[in-house]
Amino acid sequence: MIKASKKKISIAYTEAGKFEDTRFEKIHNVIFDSSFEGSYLVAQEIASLIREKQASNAQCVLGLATGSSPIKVYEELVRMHKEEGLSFSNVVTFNLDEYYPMDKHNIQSYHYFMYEHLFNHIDILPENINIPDGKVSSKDLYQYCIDYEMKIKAHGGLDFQLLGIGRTGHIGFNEPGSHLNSGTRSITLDHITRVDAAPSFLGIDNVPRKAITMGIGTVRKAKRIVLLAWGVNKAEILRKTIEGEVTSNVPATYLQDHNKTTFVLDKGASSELTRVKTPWLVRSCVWSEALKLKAVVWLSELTTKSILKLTDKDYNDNGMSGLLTEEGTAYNLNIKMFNKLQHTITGWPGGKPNADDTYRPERKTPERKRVIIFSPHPDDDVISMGGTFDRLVEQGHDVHIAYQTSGNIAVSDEEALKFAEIAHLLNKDSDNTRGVIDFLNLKTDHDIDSLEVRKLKGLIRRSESYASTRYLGLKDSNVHFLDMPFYETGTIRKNNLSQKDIDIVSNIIEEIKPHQIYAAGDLADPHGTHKVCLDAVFAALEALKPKAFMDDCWVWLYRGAWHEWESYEIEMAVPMSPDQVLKKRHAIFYHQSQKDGVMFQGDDYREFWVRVEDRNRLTAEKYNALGLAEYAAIEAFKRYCF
């Protein structure tokens, strides 16, 4: 079960690999429960450095990064400036990189990003801000990069360098193949880097192919380096960076040789590190029930044996002799863990009436439960848990769908234009539709959708949602569109979660008084829509906790199209027959604007319905490989306790 932790951790530098449980690690790293905790302490370290330099009447030279990772750091620095009087009058900044070519007024430029998130809100001197110029002419670009490098040196180098990391292992835009001693230069972006940037540019075709970046050599000369990484999508490249060999194929590994570097990670980002993924390989463990299950599942997958076939030798040969000493024999442990997994499987996600629920994941009473399925976008419900949704309706529960955002940003201009033209043909006297058509025909890459266009795109998503929920037998009155304000910016970048957003979620929970809540537990991107929507649900639950009806409310988290819960994390597994798989597919197909051209698909070119079918099938195959029953597909959930 998921619970939040409030412990505080220092990010003070210590030598990497110094302790037994970090002996595989070559870069010092600190793991936090959330990106918020880590960002807060990094901001505190930067503020302390600024004040220390002020006390000695010296400049503080900062190397700054962009992207989602440092946003909370910048927010905390702004807060300290406004509320605690932190001055930036002695600060000189050099940004890592910029797309090329790129106008500084373009909302996708790093120049725009830095002013939006930091420089517009603090007292830094304009002449002390240095950001690579994405509009410098190609004939002047080489000399421009040399001058940028020399300007950093003229200021005595970087006192502190803030970094993020890309999935190619790039820091700044130093892509695989970058040299150890490279300086500021222009570079061609890796395809994966462009894919990751595609959502911000509304498609990979709009992402520049080149950039200006500080070099590896420039970064490594900084006196102090802190790299931020959040989410499971960064976990594998972080393992390679922290535990692997130094290689130009993973440029971030060059930081292993820097004498004062710290990686600041959240739990998702750290999940592939040896001490996190398989702690029994580096130290003696306190064997909680959850850790026992994780270890047994890992051993089963490693040996390609079902759980009940694991032997004492398997455990002893793989660093788990201490677990056997505690449990007695492999036989006893295997039976215990097998039963634990078997008890997660249920065809009755709302609980089975008139049945012994001692070993079932859900309660049998009340027989007819009130259920809210929170869906961040207007298709996450059927994509992520369409089979369970179908089961809940068929089994007679009072199911409500709450679409948290309009999803309008994910509707292409071409799709919107098609609907606008149809509407105009039906009513040629409408100035409204004529205006929408004219706007879309004249729209440039830099334009933000007008309110009328955003409304049309939202209505397209809404009509598709009704078609899908009707297909699954749900009444229109049980479908709720929350249109949370944080989302309605007209751009990829959203506003911060507000009390108004939380109140909207709280109100529907209090109105329905559910026995079950399903919510998207996607924690991979700390600044993505799913994460903000989940934070709103968590905040609402905390606020409503004293209410009597909340004593009977259980919360189940599902995952989206990209990631699934690990087998050992699953607390409710809902099997689907081949017919149910097809029914779920058809429910997804009603979201036609999201089909045949997914706008935010990341580096996976499969359509959402293909991805999710593959994922559900793989979960079933994993259960079968562990020795459990064979199913066509399984949807998985983890319970959240508040």
The other form holds:
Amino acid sequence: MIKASKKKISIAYTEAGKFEDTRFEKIHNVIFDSSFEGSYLVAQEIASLIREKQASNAQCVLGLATGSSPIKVYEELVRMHKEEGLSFSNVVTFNLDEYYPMDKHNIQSYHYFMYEHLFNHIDILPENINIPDGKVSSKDLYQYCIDYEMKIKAHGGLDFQLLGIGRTGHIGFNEPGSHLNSGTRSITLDHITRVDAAPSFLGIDNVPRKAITMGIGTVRKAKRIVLLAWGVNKAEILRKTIEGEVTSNVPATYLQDHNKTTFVLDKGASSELTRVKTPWLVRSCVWSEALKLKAVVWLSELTTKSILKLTDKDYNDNGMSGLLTEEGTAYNLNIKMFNKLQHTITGWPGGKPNADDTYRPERKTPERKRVIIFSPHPDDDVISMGGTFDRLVEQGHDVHIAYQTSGNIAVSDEEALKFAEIAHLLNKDSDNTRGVIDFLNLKTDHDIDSLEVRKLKGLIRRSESYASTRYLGLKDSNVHFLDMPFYETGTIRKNNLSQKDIDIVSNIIEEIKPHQIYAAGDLADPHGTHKVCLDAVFAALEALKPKAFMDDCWVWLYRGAWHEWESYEIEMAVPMSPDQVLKKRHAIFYHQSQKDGVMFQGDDYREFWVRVEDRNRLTAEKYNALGLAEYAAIEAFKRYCF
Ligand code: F6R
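Switch from the form predicted alone, shown above, to the form predicted in complex with ligand F6R and output its structure.
Once more the chain from above appears, this time first in line as the rest of the complex follows.
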């Protein structure tokens, strides 16, 4: 079960690998429950440095990063400036990088980003801001980069360098192949980097192919380096960076021998580190039930043996002799863990009436439950839990779907134009549709959709949703479109979650008084729409907690289109027959605007229905490999206790 903790940790530098726990690690790192806590402490460290320098009348030279990782640090610095009088008058900044070519007024430029998130809100002197200029002519570029490098040097070098990390292992835009001593220069972006940037540019074709970046050598000369990384998307590259050998294939590994570097991570980003993923390999463990299950599943996967076939020797050979001593024999432990997994499987996600529910994931009463399925976009419900949704309706529960955002940004202009033209053909007198058609025909890459166009795109997604929910037997009155305001910017960049958003979510929970809530527990992208939608649900639950009806409300988290819960994390596994898999596919098909090369595909070019079918099949295969029954597909859930 997931629970938030409020403990405070320090990010002060210590030598990596000094302790038993971190002996696999070559870079000092600190793990926080959330990006908020980590960002707060990093902002504190920067503020202390600025004040320290102020006290001795010195300039404070900061190297700054853009992207989603540092946003909360900047927010906190702005807050400190406004509320605590933190002055930036002695601060000189050098940004890491800029796309090339790129106009600084373009909303996708790093220049624009820095002003929007930081510089517009603090008292830094404009002449102290340095950001690589994406408009330098190609003939001047070489010299420009040398001058940038020299300017940093002339300021005495960087006192503090803030970094993010790309999935290629880049820091700045130093892509794989970058040299240890590289300086500021132009570089060709890696394909993965361009894929990751594609959503902000509304498609990979619009992402520049080149950039200007400070070099690895430039960064490594900084007196202090702090790298931020949030979310499981970064977990794999962080394991390679922190535990792997130094290699130009993962440029961030060059930080291993910088003697004042700290990585600040959240739980998701740290999840592949040996001490987190397999703590029994680094120290003797206090064996909670959850850790036992994690270890046994890991051992079963490692040895490719089903759980009931694991032997004493398997446990001893793989760092788990302590667990074996505690449990007596492999035989006992195997059976216990096998049963635990077995009990997660149910074809009755709303609880099975008149059955003994001691070992079932859900309660049997009330027999007919009120259920809310929160869906961040208007198709996550069927993509991520279409089979379970179907069963809940079939088994007579009062199911409500709450679409949290309009999803309008993911409808292409071509799709919108098609509908606008049909509407116009039906009603030629309408100025409204004529206006929409004209707008779409004249729209350029950088234009933000007009309100009418956004409305039309939202309506397209609404009607697709109705088609899908009707197909699954739900009446329209049980379908709710929340249109949370944080999403309605008309651009990829969303607003912060506001009280208004939280109230909208609270209101529907209060109105329906559900026994079950399903929500998208996507933690991969901490600033993505799914995470914001989840934060809204968490905040609403916290606010409603004192109400009596909440005592009967259980919350189940499903995962979005990108990741699945690990087998040991699953607390409810809902199997699907081959027919149910087809039915789910059909329900997804109704979301036609999201088929065939949608905008937010990520680096997986398969359509959503293919991806999710593979994922559900894989979960079933994993369960089967652990020794459980063989199903065609499984949807997985984890309970959240608030
Ligand atoms: C940005 C930069 C990049 C990013 C990295 C991670 O100035 O230099 O290295 O830090 O691509 O990006 P996010 O934080 O968006 O995941």
